[in-house]
Amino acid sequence: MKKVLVTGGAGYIGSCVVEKLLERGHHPVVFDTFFWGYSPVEAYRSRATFYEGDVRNSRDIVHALQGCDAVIHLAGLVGAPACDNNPLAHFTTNVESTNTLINCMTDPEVGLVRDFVYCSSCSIYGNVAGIYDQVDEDTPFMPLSSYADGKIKAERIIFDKAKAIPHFTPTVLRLTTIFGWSPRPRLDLVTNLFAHKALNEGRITIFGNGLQYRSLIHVWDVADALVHALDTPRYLRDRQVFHVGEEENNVTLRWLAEKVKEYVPGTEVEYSSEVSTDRRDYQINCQKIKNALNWRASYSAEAGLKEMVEKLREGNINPDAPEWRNNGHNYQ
């Protein structure tokens, strides 16, 4: 059993990671500011350690790390709108906190925590349509947002530290476009948003012709990949980068909208000529994680979308509440 610090452990991905760790016999340390409350992880309180703190604060980190064997680093401002609206918090939380966390993990005076799994993003590739048929882990970066740029900076911090500290074992997982139902749902992700709009407004708006690609990965598959990587022998993952996704889930926005219409009959799909602020367009190759770590996604895009519609139909959340979106909060 490993004691694993999960930064952002009460979030959209983190709440799923906590459950996956428990399933595999580990002890999670849920480290979070709990902006959105404890409810996503309340069910695990008797089997996990909870630590309310700020990942930018070395005092909080040092205390939370005591006795830990590994770290899964998820904490941050997620998404371009949240980062653009809170640029200082974006820098301190998404970039500098990574440096602070690793320093606390690896300083011999504090206590060594060797294993580190970082949650990055394929948004760092930007719009590569017409340049590369598929994107692999060595494709050049062309970030289109401050969020993506922050992920690049954080990755560089991680690998620079790995060069300087031989006993530091980082693994970077770059996520494709995440979607699906979680204990802390989000409605500001394209697939989840389409389902929400169809059910509550009867209309989906797509900017452009809808032929731009997204490579989808379900939130529970992401959690499984993060824990699977941690459980993999170090020699297979040390200082490695892996895409987390599934080629069969490389779909267009038009396909997504039409599939939503099947589950929510009567939904109208309109195409807007306005220029979208999100110009990402790529298809992601995910063979490396399959071959090297023997990991594969379980959810198809269609199955995850169907589940999302069913969960929203149950009406257990207020879709207008701010906690289901990341971009409305005033981060300090």
Ligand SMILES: NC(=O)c1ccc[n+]([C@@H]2O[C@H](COP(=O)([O-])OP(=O)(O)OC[C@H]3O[C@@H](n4cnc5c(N)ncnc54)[C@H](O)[C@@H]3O)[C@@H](O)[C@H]2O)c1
The other form holds:
Amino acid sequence: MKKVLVTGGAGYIGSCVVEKLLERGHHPVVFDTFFWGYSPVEAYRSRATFYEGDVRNSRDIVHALQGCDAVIHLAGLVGAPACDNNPLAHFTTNVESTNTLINCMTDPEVGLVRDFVYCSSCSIYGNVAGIYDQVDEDTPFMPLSSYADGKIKAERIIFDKAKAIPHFTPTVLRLTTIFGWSPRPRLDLVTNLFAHKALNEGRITIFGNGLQYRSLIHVWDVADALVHALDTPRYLRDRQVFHVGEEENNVTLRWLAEKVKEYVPGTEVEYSSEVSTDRRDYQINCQKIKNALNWRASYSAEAGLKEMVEKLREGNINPDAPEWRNNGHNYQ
Ligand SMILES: NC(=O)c1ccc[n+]([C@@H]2O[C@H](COP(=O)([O-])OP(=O)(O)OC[C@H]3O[C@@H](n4cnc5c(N)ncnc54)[C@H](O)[C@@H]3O)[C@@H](O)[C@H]2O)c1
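Could you drop in the structure for the form predicted together with the ligand? We only have the form predicted alone so far.
After this comes the whole thing, all chains and molecules, with the earlier chain placed first.
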């Protein structure tokens, strides 16, 4: 059993990670500001440790780290709009806190914690249409947003520290775009958003011709990959970068919208000539994680979409409430 600090443990991915850790016999320490409340992880309260804190605060971090064997770092402002609207919080949380966290993990006075799994994003590849058919972990970065730029900076901090500190053994997982239902659903991610728009407005708007590719992965697959990475022998993952995705889930927005129409009949798909602020276009190669860590995704994009439509139809959440979207949150 490992005691694992999960920063951002009450979020969309984090709440699934907590359950996966428990399933595999580990003890999660849920470390979060709880911006979205406690309810996503309330069910785990008796089996996990909860710590309300800020990843930018070394005092909070050193206390929460006591007795931990590993860290899964998820806390942050997620997505380009949230980062653009809150540039100072973006820098301090998404970039600088990586430094603080690793300094606390690796200081011998505080207690060494070697294993660190960081959630980066394939957004760092930007738009590679016409340049690369698929991107692998060595493809050059072309960030198109402050969010993606912050992920690159955080990765650099991690690998610079790993060069300087031999006993620090990080793993970076670059996630494709997530979809699917979680204890803290998010409706600002493309698949989930399309399902919501189809059900509530009967219409999906796509900026451009819809032939831009997105690479998709279910949130429970992501949680599984994060815990799987931690459970893998260290020599296989030490200082490695892995994409978390599935090639079959490399789909165009047009494909996704057409699929939504199958599950929500009557949905209109509108193509707008307005230029989207999100110009990402890439297909992700995910062979490395399959070969080196023997990990595969289990959900198809279609299965996740169907599940999302069903969950939204059940009506357990008010889809118009602000807490299901990160874009409008005022981060300090
Ligand atoms: N969702 C995606 O498609 C996606 C894709 C690639 C990478 N990621 C990365 O995965 C991680 C988690 O994303 P998510 O989708 O679960 O987002 P989320 O917003 O649901 O979760 C983030 C959590 O971090 C917490 N948090 C924010 N600032 C904090 C701080 N200063 N101190 C402590 N906690 C803080 C929030 O309260 C929230 O619970 C992020 O690092 C994100 O960049 C997400």
